[in-house]
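Here you get one chain, nothing else, as structure tokens; it is the form predicted on its own.
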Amino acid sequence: MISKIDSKMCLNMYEQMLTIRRFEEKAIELFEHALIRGNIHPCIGQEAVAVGACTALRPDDFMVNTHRGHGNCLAKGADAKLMMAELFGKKTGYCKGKGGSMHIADFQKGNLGANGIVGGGLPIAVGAGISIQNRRTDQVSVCFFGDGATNQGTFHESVNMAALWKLPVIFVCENNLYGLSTPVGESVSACNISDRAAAYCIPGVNVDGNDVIAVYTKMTEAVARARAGEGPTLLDCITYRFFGHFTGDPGKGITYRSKEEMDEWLKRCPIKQFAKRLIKEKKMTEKTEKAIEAAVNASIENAVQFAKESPLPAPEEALQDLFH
């Protein structure tokens, strides 16, 4: 219930939200001027799970991401300075300019990075995990996936190795219903993703990703039974994504989407539907929320101003930072 959450994590989880959004928006307009190279793959209408899910973490745990993890890594407190510089592929972004859009790591703040490769975060989710168990602390690692994810082995393998040693890492499904242009209906054998849990003995839980209380209230029990030593924990996040896979895919009307079910998600996005909850239970007035919009704008202007100004890499730094 929002009513049991403060008004200050509240805000914060809105002022986060819209964050995400606009940088999104913005990284689409750069990448059409031609300012960003390579492609985008934007996480507008998935935002309640990035925030809801990384706001029960603490800076110390680990995380590990996805091709569309502009939004977990923001949710996570990276700088939207450095990330943007990063998409410039500017020297001053989190991986000075070599990583990009999907590639973004920042270490100091427990994102231990992106991968492009689906399922490919999976295991290495699980590295950390068996870290934080050797180690003896209480932090957890958390993995983000999205639904093709999870008809890779590596999906298989990595759950069931956590479930086998109670490892606390917790499965983080961002189940927007379609790998690229496949209906999640059409590559997974199972009613839902979360009864996959059960073949491993560890809960499986279905979210509502478009309600950020719904999955900050999930990850918060997932996170004390990991902290807890009573393992791992997957999360079916139900969500949508609002553009296509990436910046050259229509993705609606003739391609794999509907006019009629973009419309009914777009009905439900996330943020418009928590600003009406935050007003109507006066944890949030309408000048409060326009002042959180003014500034969420002005800092995204900050960072793409800070990544035009930033220099490029010098040519010989091409074969820095590289493992021989």
Second form
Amino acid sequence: MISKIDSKMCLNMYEQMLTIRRFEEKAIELFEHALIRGNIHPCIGQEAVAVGACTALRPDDFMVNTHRGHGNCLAKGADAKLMMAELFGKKTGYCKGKGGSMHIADFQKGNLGANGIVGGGLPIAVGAGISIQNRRTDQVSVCFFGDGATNQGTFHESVNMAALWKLPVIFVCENNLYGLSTPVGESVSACNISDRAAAYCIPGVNVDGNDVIAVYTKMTEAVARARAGEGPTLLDCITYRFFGHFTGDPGKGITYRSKEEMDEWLKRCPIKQFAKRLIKEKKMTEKTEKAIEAAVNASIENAVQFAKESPLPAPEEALQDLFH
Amino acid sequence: MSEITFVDALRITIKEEMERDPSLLLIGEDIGRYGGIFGVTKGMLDEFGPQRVRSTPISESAIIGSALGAAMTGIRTVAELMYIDFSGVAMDQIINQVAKMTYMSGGAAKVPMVIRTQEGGGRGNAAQHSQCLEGLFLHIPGLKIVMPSNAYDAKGLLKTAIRDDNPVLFIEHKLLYAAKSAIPDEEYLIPLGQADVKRKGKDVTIVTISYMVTVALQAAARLAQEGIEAEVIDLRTLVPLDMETVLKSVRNTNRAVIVHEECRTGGFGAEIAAQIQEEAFDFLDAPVARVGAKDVPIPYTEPLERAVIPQEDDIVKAVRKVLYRS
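Provide the structure of the form predicted in complex with its partner chain, given the form predicted on its own shown above.
Let's see the whole complex now, leading with the same chain.
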């Protein structure tokens, strides 16, 4: 399957996945050094979902994001400098320091913002779908959410509404098997989250969320369906977060996940798997791999530098931006 | 100039704005063929079609959230929440999403949407269809709050609310829908944040809003027979709040009674009373009085409902008290 995909696109995907990984590793490190406050919810381990899904999109497509959203932001074209500045609480950040990690929005890239409320973004993505349908464009609206969000009322209200009106919305579940500490098996009554699509008469698709090409392929089909006016699709992308729920979750989630389980998933690292495949199929040389690594590291260093050098907002700016 | 009801004023306004902005979207329960349970959107479906007049499933969170998503992506939207009581179902979308989106994004998100809803008792609709909840939303920065007291104001304020680039909670009162006002044929807009003196008076200032303006004016007429001239201020909007008009009046009358239908405890009257004492303490000849609903859910049966919701008598008594007359 990979052989059919343009080499340049493959390398782009690889670079983006690596960018997400390095960005978050750096953010965790800075958090541990108290340069970043609040919470960080790392998506390390889930990069293939973000990149596979967003590669199937156009810049003018809309995206609604989750609290674990750095990966989706970057994959949708966000500038790592402005993201890092936001994490630092700087005036130059995407939200002028008012949003932080959980609320990064980038309207120029169709990124309608991340959400600190599980399931909170689903209706917003539906609204973007209505907007597309009413403006008669062929954009699509993509909603990322976790497995836990599918137990919220907003999930069912949103999928129902989108299905009812055949809205161009793609529901992408980043199913990392745990809602904070609660395993899917103890919270979801359906056998698979994709089964929930049947209740709304839309396609529910199981996807290996650690295989970027699989995500890209299934997403491309869902996007085509949405652009053709055939309505929404639910993608159930099964993946795993290598870190805990947030920075500060003891032992990367060891209180609710076994060491064996975590080790097993580490072997299935989406980035390592993809690199191996690219080299095997001669889409990437080891030299290129090293060059990408160097470029990514430099861009993250650059982002940190930018964030560090950026000014903090003045206290009086707290009262700005409440209304337009 | 013609005499029309509050409902007609709302319907005409929405129709005019739908014609003015060809992308304006209406979304809510039973607003299509049925025309909304109070008839505000009657005829809209036939005129503007099902894409612009979206009659929804009973999904309040999705109604508010999708209105937000549409608004953020360039479609000005008026969402209808059938009863303000149902905001409980959609509370996350209202207080965590709609109210915060602009600020949280550092001003990047533009949210041109109105949530039209109605509140209030007086019709025996009982505890889950009679509440007044403005105080709850007043406590959430990021929402403008408009509460018209008559058909004329409703038209001018709704136009302004729809054209505003921020979320506006437009709260109607169910007892006002049949009330008539003379409405000019030409277009007019009423800015948000401009209170209106509905009756001039020198002895006491009554500060109120929405349906309680009607009740306060009745009380003022009765007080006039006792030789008490009450000034009745209709705030019209709680956010923005026109304290200037209130303070100017209080500095003149030296007495204030705040009247609202929502519960007395934690109602907006507490905020206004606090601001009056902060800004005009030296002008006061009596403590500021508050008239509000008793702190219980709204009961069904008429004598109990009347006992809970402020009546003309309650206002008259409160005015006499601040004037030290019994």
